[in-house]
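As a starting point, one isolated chain is supplied in structure tokens, in the form predicted alone.
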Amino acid sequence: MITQFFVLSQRGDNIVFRDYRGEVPKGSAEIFFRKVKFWKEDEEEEAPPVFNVDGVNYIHVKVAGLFFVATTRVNVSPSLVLELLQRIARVTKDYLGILNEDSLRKNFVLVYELLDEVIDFGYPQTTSTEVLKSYVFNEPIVVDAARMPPLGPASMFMQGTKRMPGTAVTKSVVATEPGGRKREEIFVDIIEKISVTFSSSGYILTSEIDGTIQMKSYLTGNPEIRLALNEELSIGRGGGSVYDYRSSAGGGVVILDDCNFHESVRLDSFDVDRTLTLIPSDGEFAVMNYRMTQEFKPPFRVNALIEEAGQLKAEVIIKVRADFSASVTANTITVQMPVPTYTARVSFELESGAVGQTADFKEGAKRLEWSLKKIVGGAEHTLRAKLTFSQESHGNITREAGPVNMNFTIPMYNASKLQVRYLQIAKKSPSYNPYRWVRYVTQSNSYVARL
């Protein structure tokens, strides 16, 4: 199926390389990196996940700043190979605890042992951390998690708060801790990716939530777990429009369009009390994936305006308002807006007293970029930009600019109101009381405002 697998650093250094079939030249890693670094085709800034050079298909994903790449000359399913690459990254992270260049270099013997079990002659065999524990016997060399940000949901949670240890999910699932004891704990992450499109007048045209409940278990003996969701949870669009923002103990009414569950989940009592029963496997896995297109309250309102301000000049105003509680803070927000291709210069005017905000004009891409370090719930921020053109506009200027695109992460917030009521673990003894961590995060998937 695949001929080669390799992992490259951001500088193009070859960290891991495996040639399974000898059908592709050895210099493929260098060809791939040069193509990705200097990609300029079809007016795109970044290379697509799949492309072909001289009859060789290059399929890659970027995880934690590393390129995971597979090559092949045959016409394989791209989605299958992309899923395989993501799973290799996940299994590697399960074993090493943290995924970065340093951890891969220090554990290259373990990584090659994993690859030999995961792929045989270019064909995937297994990507289950649970199954691999029977065949892989090298102990990982633990890397200090504080040196580089970890892969996955843990890196975005709880920044600046003290509710949970920051390095908790950067532990290996196989390494023993000093003293020979494992800390009994389990992590449940409710991660939601939001897609919203606003009209030029601020109305919501489309809205959708793609959510997943991720679990990572460090419990010994694989005890049975009961995970209870909102009692007023409905699946399938049987009812009318629901605009319920209550935050009661049960979480209020939640209507999901559809969902699917991990193979280990038993649904014996799900229809009765919305409880999932499972015995968690080792490593990180998705307990449940769900999709929601019912109306929900978007976390941000975005308004943008562009209008001519004299000959060869125009003014842009972008407003962002946080429509969530003041106790919640959004992190790493970026707002981007394409401008007319004949824009020569841009001057920005940030609001007075703006802290942690930067604005830049990406001349090559003809795009405004506004970055905010954080936005507290209830706050409103405005950016003004004055554009100078190299020629006169011959049409409607609003058709040649926009739309506005927004990226953000909001820890401890979820737009769907899906909640974990309780997380029950079967007791092995009266004194058995493992740590339970339940966390929420909302991210933007496609958050767009039209002009």
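Numbering follows the first chain given and starts at 1. Each form is matched to the other, and the largest set of C-alpha atoms that superpose within 1.5 Å is called the rigid core. Everything numeric in this text was worked out from a predicted model, so none of it was measured. What changes on going to the form predicted in complex with its partner chain:
Put the two forms on the same core and the Cα of Q443 is off by less than 2 Å between the two forms. G378 is not among the residues whose C-alpha shifts by 2 Å or more between the two forms once the rigid core is aligned; its shift stays under 2 Å. Put the two forms on the same core and the Cα of K62 is off by 2 Å or more between the two forms.
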Second form
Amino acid sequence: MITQFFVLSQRGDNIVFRDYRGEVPKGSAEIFFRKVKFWKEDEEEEAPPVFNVDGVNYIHVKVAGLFFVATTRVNVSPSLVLELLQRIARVTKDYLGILNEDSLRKNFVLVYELLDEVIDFGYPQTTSTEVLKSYVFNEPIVVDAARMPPLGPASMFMQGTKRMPGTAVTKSVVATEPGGRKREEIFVDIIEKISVTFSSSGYILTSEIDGTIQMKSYLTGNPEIRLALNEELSIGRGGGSVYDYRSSAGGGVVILDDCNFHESVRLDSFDVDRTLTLIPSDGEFAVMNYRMTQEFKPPFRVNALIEEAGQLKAEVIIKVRADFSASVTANTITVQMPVPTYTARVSFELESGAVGQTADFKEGAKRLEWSLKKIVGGAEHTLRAKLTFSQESHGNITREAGPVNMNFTIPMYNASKLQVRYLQIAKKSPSYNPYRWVRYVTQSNSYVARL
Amino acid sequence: MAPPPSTAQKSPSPSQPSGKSEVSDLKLQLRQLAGSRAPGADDSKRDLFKRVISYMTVGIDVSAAFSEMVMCSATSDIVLKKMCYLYVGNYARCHPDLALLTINFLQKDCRDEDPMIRGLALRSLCSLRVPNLVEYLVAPLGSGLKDGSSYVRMVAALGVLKLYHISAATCFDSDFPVMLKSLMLTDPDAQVVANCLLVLQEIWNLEANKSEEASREREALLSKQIIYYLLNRIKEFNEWAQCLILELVSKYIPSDSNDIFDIMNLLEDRLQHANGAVVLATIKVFLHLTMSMNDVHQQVYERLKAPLLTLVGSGSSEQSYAVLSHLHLLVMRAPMLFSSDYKHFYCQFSDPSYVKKLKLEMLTAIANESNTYEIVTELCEYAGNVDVPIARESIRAVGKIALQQYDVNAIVDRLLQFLEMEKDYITAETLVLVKDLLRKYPQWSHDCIAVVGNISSKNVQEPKAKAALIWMLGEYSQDMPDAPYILESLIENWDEENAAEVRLHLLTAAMKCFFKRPPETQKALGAALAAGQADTHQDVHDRALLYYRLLQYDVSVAERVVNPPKQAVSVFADTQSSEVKDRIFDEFNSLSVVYQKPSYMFTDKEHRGPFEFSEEMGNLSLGQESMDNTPRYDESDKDLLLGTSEKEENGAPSANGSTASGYSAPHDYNSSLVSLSSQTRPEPATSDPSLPKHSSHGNIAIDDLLGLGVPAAPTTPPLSLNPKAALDPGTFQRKWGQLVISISQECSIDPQGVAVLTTPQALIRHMQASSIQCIASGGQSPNFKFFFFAQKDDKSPSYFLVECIISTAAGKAQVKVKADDASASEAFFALFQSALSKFGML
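The form predicted in complex with its partner chain is what I want next, because the block you gave corresponds to the form predicted alone; please supply it.
Below is the entire complex, every chain and molecule, led by the chain shown above.
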């Protein structure tokens, strides 16, 4: 049970403020913002999502640069409130198409209308976009998508490949298109966040994939959908041998550690043929989340080296090799490496003929930053940097630098090999043939190479 | 439309005046539009309303436009209506007179033919929060609860709660709780059912301290019938309502193990839910249900690992933090069950520092012989981290692992390597650790001292680290050739040393060094004592003076005082008591877990949530340290004691919540229950004439054999008690909350008993001899309070619970008995009374 809900901009302005129970003093938004802005407790620089000031609990999530905050005096379930805040953000996004400060400001009356139905007297009532549709009457004022910076995992499709209709993911569930009729389409996105740690000698120390199958449906009449995954998919480690090779027609062997499902998913035939059945509700939701620690081939090999090169000097070499097919291209890659704190200057040497690459020395953070617009599968890129120190290094220089951290996005690639074999939509009529988009993307979560 | 003001309104700046002129401008425009039926009037109204609400949002007071807004509200446009409702709800409380204006149109809307309008109007009507308007709420609420539309019923159910908060009396007089209860059990719509449940929960929870009936009603929500009715429909409820129901189920006391397994099988698939709140609520049910079944409890831990880890990986960083906090709690309770999962707790680059901190603690906890090497290797990687707080934390973690391991060989090497990294903060942290390590493993002193001796004291600035270094200089001055000279130079800079902690250590180290190497240290010690006695800090001054006088008196005595032979420290005190940890565990799936504090430490009592413990037992500090290992509560707060006893006299004896707060959870999985029941208690000495004769059937048998006439024989009931009865505090509390009082009586206490009752322990021991166990006690002379329990000796789980408030000043005891088997309570009371009357007659 919560007392207040509010949305604050990055500067701390109230964009939406709703008090459900009047149990918390008025200045709560300001108290919250000050606390978050100037957080300095327990040696931490970042405010945790949940904290208590004078008996009031402040619970927040950050979405699209905005703070979604709930306050309460009750000893609530933090998970429940955080899920609720995240869900409010998602429902709002479903309605507005794009969620950011501008779209919220333009549509705050609609947001109030939503909030009235989502929460009553502090208790969550419904967060289903579908259900809410019958209670919400304001028409969304759609902001211009093109000028907006990309947000969230879904937006990455806008840059990656030309086959994707870029506007789809930013379309409101209620707005009708200029043509009058809504386009019948459904998006299924397999989004994987991968974490890999390489040892200094290049061994994989840990690797994990956290994946989600996300769905966004614009189908009318709520037809039933069948989503078939790899036939040779097993869940729970030890649930079958990896070496039990059979025909690979089913998409190959995938062993997930564990997974969970959206409540609308029926698993009647899941054990038999790995098929999920569901009637997708409007709006965006995760059909299935999964986790995999089975060994997989990491998309990038990273080698980094730091060596002293004479007095007050050292050389850094970072090599990145793309270990995936040439038909796939990774984009927006950044490679970061902390260097010794006494580094004064850095000169870079990019490879000859390098296009779309920049390298920079972030003096404040004492960090090298190398960004590459894209890397084609199979390619290898190298960065050389010469460091100049302001004082003599003592001890082991490799202990003073690194580790190398890499960020990237790879569309149409998934490391787990989990596949959607087919996406079947129950037909209403022979001519009914909605657009179906099945898209894969892999993102780095924590991709680290130690020195 | 009007652009919402884009700057903060908190302090009116020159460019953004208080908004007064805007408000009067709005008023004027609204008035012009009020009666207009011109085409497009609704659109202009919408724009104006939006502006009003945007001002409201940023905190400008637009209540001045109240009457104009109400005038404009006569419209069929639903968007306008909603904005108007929002506005009215916001200002009605501070302008009750104006709120009266709205009653009329809201009441009219409550009778609209569109269920949506009815619902909206009813919601707004109930949200006005104006006490003198409650009379207008009753009729619409009554018809709302019977409305044909589930939307209206849903709104009406919550409306009852709103009414309760404005005027509880009106709410009860109109019999709304009764209506809600029947609605909860019959309504076809799941959300209506859920709303009824949450309203009843909140109302009875707040009322339970005031009336016995309310606390009975609250218990009734936990009846098997209601629990199964809700559980069987659980999939009809949306995820939020499921959380509500699961929270309720976690308080349910199952009748037998079949009951437990039925519920767990029914809820098994909830662990696969994508919503973390549902999963955590389910886990709470599982954990609480299996509390007394150790093998199953352990299986539950195994079962919930995978879903929790998946939740940590999916969702936003905030969500995974909340889940990780719960995983942290479980890891801390049963580290060995997670020892093979250590890789999941490695820090990731993208983790925020509050997540990393939790993970480091988990890694520390689960380190054992099989994984220490990997864990320590990983932790050492973090020590060089750019994130300095995490680097420090990692070093501390390595140290903690070293302190809890037997084979510290490799770890000591690593710690010494940290010193070679020559980063100030790393050196500082490491020195503190090496000090602790040496206190536990003095055998490592040789290796450590060699490295520590090389550290220049100039590179150590942090007081804690400096103190640690100085301690080592004093302690091992015989092994460190330079020790006297380093100390001397530190003493020379006495005045520049800001931290009293460091100066105190310096004094002691100089003393220790002096005892071992007098000629080299004498000068430095003299300087230190002189500086110390001139010090402005009281402690430093006192210590210097003490040392000075000790030395004057006798040097060898001084040495025995200042530097006695030490024993290695075997265990360092834990910062958190196991009672506090148990309490947090009972509050699983709440903020307590995230804060790592029980709720009473951060929440005022009326906000502790449904089914929370009343403070009667809840604020007793749980103490396990009692004699005979009997789980026992220790109530130390005298005022609290008096406060609760007063409340008891007001007729709310069952104010205890039913929360299983205070489970004595097994820390090892060898069944704490078994150990409890098998532990030996002082058996009644049969030869002792002052002991009660009915304390156990063994006694009675002997009495019969010897043909002794027992003085109290005619009143002696044929009741014998189990001398080894065991009951965990959690069950006690639940039972106390559920059972009604069967006997409440005052007895007198013998003056001799009064004389002996200086501490609660005396009586506890005495009653134990009669097979009556104490589970909680507290107070100071002249007022004491005890909770006792006893069990019938026929192996049936039939318990007697007693609350006993003793005033030694009056020589009286106020005794309340509750019993599983009320028919036996008279017999038990006689027994209890007879035992009590003999107290002090030894």
